[in-house]
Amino acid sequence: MQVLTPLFHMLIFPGFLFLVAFGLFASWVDRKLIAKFQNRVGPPVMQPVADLVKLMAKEDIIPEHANRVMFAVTPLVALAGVIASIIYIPLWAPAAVNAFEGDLIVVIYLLTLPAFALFLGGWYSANPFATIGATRVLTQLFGYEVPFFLACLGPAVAAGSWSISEITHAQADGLWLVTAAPVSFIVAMIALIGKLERVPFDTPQAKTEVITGPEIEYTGRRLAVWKLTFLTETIVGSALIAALFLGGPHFWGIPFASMAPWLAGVVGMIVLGVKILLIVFFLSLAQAALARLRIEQMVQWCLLWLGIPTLINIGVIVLMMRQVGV
C-alpha cells in the first residue's frame, strides 16, 4: 500500500487521469464560451476528446536536424511538472495529498517547467520559426513570472504560512483572502493568462507571425502531449488561485464538519470545480475581448502595471497584520 497509494495519486486521482478528464471538459467549456461571445455555435462536448484521439493516431515525426533527445523529452518533462504539482493543492479536503510547509514554492517552481521545456523543445527543433517562438517564450517568462510569484506571496503573508493547505485552511470560516489581497488576486489572474500563453499574451504562439511557434515541428503523440500540458496547466493554475484566494474547497454556509468524510470530499470537490470553471470563464472572456500584445509591450506592462501594485498590496497586508498584532 505504501507504493500503490502514491501511484494512485499520481496516475489516477488527483493526478494524470483526473487532470486530463477535467482539462478536456474545461477545454470544451472554454471553446463553447468563446463561441458564444463571438455569436457562434461552438463545438460538441466530445470535440476535445476527438481532437486528442486524432493527434494520438497521427504519425510522429522528428526533424532531421533536430536534437532527438531534447525534442522527445521536453514535452514529457512539461507534462510531468504539471501533474506533480497537483498533489500539493487541496482539492476536496483542507489538506492536500502531500502537503508540507513550503509547498507553495514547489508548485510555483513546477508550473515554470512547461515554459522552460517549451523553450528547449522549440530551440532544439532546428526550425527558424520554432526558434523565434522559443525566444518569445523565455522573454515572456520574465514578464509574468515575477508578478505571479508576488501575487501568490500576498495570501502567504496574510495567512502566515508557505503551505497551500494552511492558506486554504485559514479561509475555512468563509473569509476569503481575496478580500485582504484583491490586487494580488487580479494580478494572479492576469499572470495566469501569460503562463498559459493565451490572448492577449499569446505572442509565442502567434499563428499569423510564427506559425504556432515552438511546437511547429511537433506532430502526433508529442504534439498531443503539449496540448495536454496546457490543458492540465489550466486546471492546476486555476486550482492554485482558487486555493490561495477563494477558499479552495471551502464555501461559506456548507457544514463540512457535520458531514461524513466522503460526502464532505464530494461537496468540496464540486465547490472547487465550480470555482475553477469561473476562472476559465474569465480566461475565455479575456480571449474573446482582447487583442494580442507585442512581446516588449507584454513584458513592460507586466513588470510595471502588475509587479508594482502587487508589492504595494503586500505592504498593505503587512501593515494591517501589524495593526491587529499578528
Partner chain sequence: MAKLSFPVGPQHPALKEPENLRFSVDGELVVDADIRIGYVHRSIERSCSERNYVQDLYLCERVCGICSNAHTQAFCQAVEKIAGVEIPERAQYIRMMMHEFERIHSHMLWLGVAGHEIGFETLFMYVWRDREVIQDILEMVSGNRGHYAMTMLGGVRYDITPEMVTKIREGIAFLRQRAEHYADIATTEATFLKRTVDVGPISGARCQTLGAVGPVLRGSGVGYDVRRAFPYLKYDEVEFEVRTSELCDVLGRTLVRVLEVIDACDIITQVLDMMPEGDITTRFPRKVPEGEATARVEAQRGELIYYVRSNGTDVPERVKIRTPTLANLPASLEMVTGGYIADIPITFASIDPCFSCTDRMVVLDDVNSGDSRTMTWPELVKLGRRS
The other form holds:
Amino acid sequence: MQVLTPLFHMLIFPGFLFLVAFGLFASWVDRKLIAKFQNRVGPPVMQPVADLVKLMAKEDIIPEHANRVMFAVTPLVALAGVIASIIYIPLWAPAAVNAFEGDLIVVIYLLTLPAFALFLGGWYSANPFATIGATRVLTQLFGYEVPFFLACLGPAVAAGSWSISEITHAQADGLWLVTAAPVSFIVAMIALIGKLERVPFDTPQAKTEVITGPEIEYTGRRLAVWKLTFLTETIVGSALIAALFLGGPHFWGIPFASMAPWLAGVVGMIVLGVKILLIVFFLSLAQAALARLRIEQMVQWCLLWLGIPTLINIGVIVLMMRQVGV
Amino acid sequence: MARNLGIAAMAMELMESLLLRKPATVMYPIERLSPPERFRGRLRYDPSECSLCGLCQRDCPADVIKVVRKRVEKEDGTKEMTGHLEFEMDRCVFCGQCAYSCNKGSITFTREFELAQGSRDLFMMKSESANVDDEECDVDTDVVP
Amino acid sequence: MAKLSFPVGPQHPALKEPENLRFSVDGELVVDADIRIGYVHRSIERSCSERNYVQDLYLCERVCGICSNAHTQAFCQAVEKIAGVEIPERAQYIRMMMHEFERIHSHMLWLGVAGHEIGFETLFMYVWRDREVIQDILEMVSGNRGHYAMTMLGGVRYDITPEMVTKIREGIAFLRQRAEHYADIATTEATFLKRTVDVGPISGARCQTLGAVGPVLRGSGVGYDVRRAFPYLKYDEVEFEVRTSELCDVLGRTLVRVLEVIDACDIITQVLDMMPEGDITTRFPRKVPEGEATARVEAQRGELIYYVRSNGTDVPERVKIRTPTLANLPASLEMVTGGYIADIPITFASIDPCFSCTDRMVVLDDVNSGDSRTMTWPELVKLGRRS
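Next up, the form predicted in complex with the partner chain, please; the one we just looked at was the form predicted alone.
Zooming out: every chain and molecule, the one shown earlier first.
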C-alpha cells in the first residue's frame, strides 16, 4: 500500500488522469468561449479528446539533424513537472495530498520546467524557426517569471507561510487574500498568460511568425505530450492562483469542518473547479480581446507594469502586517 | 488612456457577442441558404431551340463546350443539320458567357450549387441531339452579343 | 547570437500564396531581405494572345481572385479605347459601383488578414463576418461572390433593379457604420497600436523612388490616386477625398484602407443617386481594329495598368499587365529591413500582396543577334527551378 498510494496520486488522482480529463474539459470551455466571443459556433465537447486521439495515431518523426535524446525526453520532463506540482496544491478542503513548509517554492520551480524543456526541445530540433522560438521562450521567461514569483510572494507574506496548504487554510473563514493583494492577483493572472504562452504573450509559438516555434518539428505522440503539458499547466496554474488568492476550495458560508470528509472533498472540488473555469474565462477573454505583442515589448511591459506594482503591493502588505501587529 | 479605451470597447463587444448574439455561422448541411436569382449554378442545356450555331463554343473561355454538327439530307431533298453538344463540366468556370452569347436561350444556369462528383468521368456530358433546318443556322457572329 | 538566415515561404502560414523570402537576422532584428518570385507563374499574358477578346475577358478576370473586377475593367477600358466604343452612361455607373463594391470587400478582407497576422483573431472573425454583407450584395448583383463576370466588352451584363437599390443602400449604410467602428478600434486598441505604430516605416519620397502605388503610397502621405489623377468612368463627377496618412507605417496604411471603405460607401450612395435610366450594353465588334492602348485603373491594391495591342483580328497580339503588387515589392523589402522578425508578416501583409498576379517570367537573351527560338517544356521547367 505504501507504494501504491503515491502511484495512485501521481497517475490517477489528482495526477495524470484527472488532470488530463479536467484539462481537456477546460480546453473545450476555452475554445467554446473564444468561439462565442468571436460570434462562431465552436467545437463539440469531445473535440479536444478527438484531437488528442488523432495526434496519438499520427506518424512520429524525429528530424535527422536533431538531438534524438533531447528531442524525445524534453516533452516528458515538461509533462512530469506539471503533474508533480499538483500534489502540493490543495484541491479539496483540508489540505493537499502532500504539504510541507516551502512547497510553494517547489511548485513555482516545477511550473518553470515546461518553459526550460520547451527551450531545450526547440533548440535541439535543428530548425531555424524552432531556434528563434526557443530563444523567445527563454526571453519571455524573464518577462513573466519574476512578476509571477513576486505575485505569489504577496499571499505568502500575508498568510505568513511558505506552504500553499497553509496559505489556503488561512482563507478558510472566507476572507480571500485577493483583498490583501489585489495587484498581485492581477499580476499573477497576467503572468499566467505568459506562462501558458497564450495571446497576447504567445510570441514564442506565434504561428504567423515562427510557425509554432519550438514545437515546429514535433509530430504525433510527442506533440500530443506538448499539448497535454499546456492543457494540464492551465489547470495547475489556475489552481495555484485560486489557492493563493481565491481561497482554493473554500467558499464563504460553506462549513467544511462540520461536513463528512468525503462530502467536504466533493464540495471543495466543485468550488475549486468553478474558480479554475473562471480563470480560464479570463484567459479566453484576453485571448479574444488582444493582439500578440512583440517579444521585446512583452518583456519591457511585464517588468514595468507587472514587476514594480507587485513590489509595491508586497511593501503595502508588510506595512499592514506591522500595523496589525502580526 | 485612449489606448485602453479600445481594449474596453473590444471587451464590451466580445461580451455582447457572448451573451446576446447568435453565431454568424450557418450550419450548412442542416441549414441552407438559398442562392440569389442571378446565381450561376448547374448548367442546363435545352436542345429543342438550339440552332447549333457554335457561338457558345467560340466564346467559352475554358473550352468546356464542343458542338458536334452533321449535315444530313432528308428524303424529300431538304437539308437538315443534326448534332449535339458535349460538355466537359469539370473545366467550367461558371462565367455564364455561353448563356449570354446564346441567341436562343438554350443554355441557362440553375441555382443548384452542389455539383461535386466522385469521378472526373461523371463531368463529361453529352447532350441529346438537336435538329435544325438549314437556313436557321445563319447568325451574325461578327458582333459580341 | 550569430547571424541566422531563414526562409519564409514558399510554404509559410503567414503567406497565403507561395513565394520565397529570405531573411538574414541578427537576434530578433532583420538585417537583410530578399525575395524570389515565380512560384505561381501562369503565363496569362501569353495565353491572352491565344484566345479571343471575349475569352480573354474571363482570363484577365482570373489574374486575381480579389481584384477580379478591376482587371476586367482595365482590360475592357483598353480594348474599348482601341475599338473606339463608348459604353452607355448607365453601364459606366454600374461598372463604377462594382469597382467600389470590390474595394470594400478587398479592404475588409485585408483588415481581417492583418488582424490574423498580428494574432488578433477576433478582429479577423468580426471583419470577415461583416464582409459577408458586401459579399451578399455582390452575389445578388452579379450572381457570384468572386469572379463576377459583370463587366463585358461594351457594357455590363446585368442591370440594377429598384429592389436591389434598396438592399444595396441598407447594406452600405451598415458597412459604413462598421468601417467607422473599425477605424476607432484601429486607433484605440492598445495591442493593435503596439503592433502597427512605427512598424514597416518608409517615407513618401522613398516610396515614389521605388515606384510604390496605392495605399502603400498614400499611407506615406503621397496623395496619388488614379481615380483622381486620371479619371476614368465617371469618377470626375463624384465627390470623394484622396485619403492619405502622414504616419508612413503599417497603421497609416491600415487607416488609409479603412477610410477608403468609408469613401467607397459614399461613392456608391452618390452613384445610386446619379444613375440615369438607359441601356447597359452597346454593340461591340468581334474583330477589334488595329491599334494599341493602355488603360489604368485604381485597383484596391494600387494602380493597375493594362496594355493591349490589336492586329485587326479577334485575338489580341499582346496583352501586358502591370499589377500593383509588383510595384510595391521593392518598397516592402525596404520596410522589413531593420525591423523585428515578429513584424515581417504584418509588414508584408501591409502592402496587400497578391503574388500570383505578380509572377512574371523574363528571359534575357542577346537582343542584337536577332535570332528567335522556341523554348521547349523541359527548358521551361529547368528555368522555373533555377530562378
